[in-house]
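Heads up, the chain below is alone and in the form predicted alone; it's given as structure tokens.
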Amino acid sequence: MRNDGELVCTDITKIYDTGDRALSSINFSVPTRGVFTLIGRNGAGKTTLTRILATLLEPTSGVATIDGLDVMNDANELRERMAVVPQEARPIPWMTPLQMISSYLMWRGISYRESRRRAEEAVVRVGLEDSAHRLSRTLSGGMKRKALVAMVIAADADFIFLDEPTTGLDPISRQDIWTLLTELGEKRFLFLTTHYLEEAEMIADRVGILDDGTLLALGNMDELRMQLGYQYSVRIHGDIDLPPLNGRVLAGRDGQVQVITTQDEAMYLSDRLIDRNVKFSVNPITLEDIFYHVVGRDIDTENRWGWIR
């Protein structure tokens, strides 16, 4: 069993031949255990950073290490310890999930018998046992993503990189994959990207927020709330003249008002709303709230909220 170490990025920058800067001086370190999730809007640089750390792309400058191994100079050694599903990955159309996974494992140097055993176990773990012998080209988009996830599960690697692993899955299948990834994170390191904020909040031990090639925040949910400075969200479903507040106030397109504030101020505001018979709800700050506060816009294309003050 390997010793726990760290993934360390030092001034990682990527400028493509076109002159487009995808990453700007990325600096962070996280333990190589548990689930680390990188979130950001489309074009934020998530895939570029994932490809660099997975030894698939050379940075323009900077250094990245995983358990002390350099992703450029020690790429071959790292590749023996990692499994990767890029965003653009697709199952081989003329192979079944079982054939594809078994072939992948044999390519990694595992015997046919052991490869077959692991492949059969992996398709069951992702809920693909009924489609294990179907050609991949006949599978739905969600089933294809499951087959790719099953492939890295079967590899039993120390480091697993998944770029948008649940894209195309229905809500029930997505929940199943979340459970599986959480279990995997108990014994190894998972680095995944997603634009589903609920997914990141549900399964990640640590979250990084990337926007326009810059890492804006990193930490677990409690640490991100502390960086925000507020712990609670009060959503108001009705008209009311708000008293002076220290928190941030947003107006939603649906007429709701959201106050991001401290525990004491949330209690004070709740008392006033109860006295005035106004409907409201109080909840801990979500990752969606944190993302909007840090980035200044929603993770999807249209903003549902706008700052009042």
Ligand SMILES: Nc1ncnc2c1ncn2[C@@H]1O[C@H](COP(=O)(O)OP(=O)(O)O)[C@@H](O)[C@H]1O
Contents of the next structure:
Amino acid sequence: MRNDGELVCTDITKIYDTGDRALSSINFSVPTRGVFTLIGRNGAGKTTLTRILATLLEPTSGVATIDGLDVMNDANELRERMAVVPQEARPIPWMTPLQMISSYLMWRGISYRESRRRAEEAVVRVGLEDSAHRLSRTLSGGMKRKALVAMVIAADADFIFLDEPTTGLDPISRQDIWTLLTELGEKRFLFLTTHYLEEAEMIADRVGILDDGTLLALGNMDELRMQLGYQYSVRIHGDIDLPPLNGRVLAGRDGQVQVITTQDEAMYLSDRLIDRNVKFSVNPITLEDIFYHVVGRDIDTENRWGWIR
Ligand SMILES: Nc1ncnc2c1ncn2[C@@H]1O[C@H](COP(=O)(O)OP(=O)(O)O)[C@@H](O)[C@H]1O
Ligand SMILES: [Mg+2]
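Okay, that's the form predicted alone, but what's the structure of the form predicted in complex with the named molecule?
First the chain shown before, then all remaining chains and molecules of the complex.
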């Protein structure tokens, strides 16, 4: 089979009937194993691309294949091998998690007995065993999301698409879900979208940065740092005159300054700051730094300097 073991997008463009151009000629390929995370601001096109790859939406032009199967021409075959949780997905309110998961599996062609067995196994796996018989509408937001994750675990699909699986959840539920997804990604291909960059950095084997319908960067963290050309971030607590620098200087609120730069310059700058008795910290560049540099804005405008507490 052609491109076996890869997801390949060639010139994928989507213009909605309203005239909104959601995606402009998206080109990339990633291996269909591990976790691929697509990050981008609201309206960047994440849901549109996810839905096209999950065979739920037709592109205006372009071709996408997953393990050599075309998302348009081989959609039926692909659907048997994929499980999808759309951004707006919520468990059916009048069903229990067990009922929802087993009916989903039966709909996928699995026998009643096997569906029950797998559903019971999956609710234990996500830690929902005590709530498996409660109506979904009585579950907390975090439990609802876990029920959906249990559903994709039970489906045992090769390719799993989850569009913003943790948005709006409290930090502890988010952490639980990312842990489950990390485990899931060890054996399968997970395609996730998020705007929680810390989590993306922890869980993703590869990250794609989408902005305004264009894919601006793609790679693992090291590759993204290489593309940026800078490896370190120096945060300086206080208003000082900096020596001339090649790196990028960003001014934050409260007179704080961040310098994104090379290792050599970070060392040089550290020496100067120590000499002047200025408080500072040095860290490897984070995905948040990379996003800001590549896109020119934060993923959530309000959150710039959110790391200063
Ligand atoms: N059904 C639709 N009809 C018209 N425009 C849409 C539709 N869905 C999304 N869009 C537009 O396409 C762009 C990308 O949206 P979307 O893929 O939902 O982005 P994201 O998931 O990154 O927030 C936005 O400008 C949005 O307004
Ligand atoms: Mg979306």
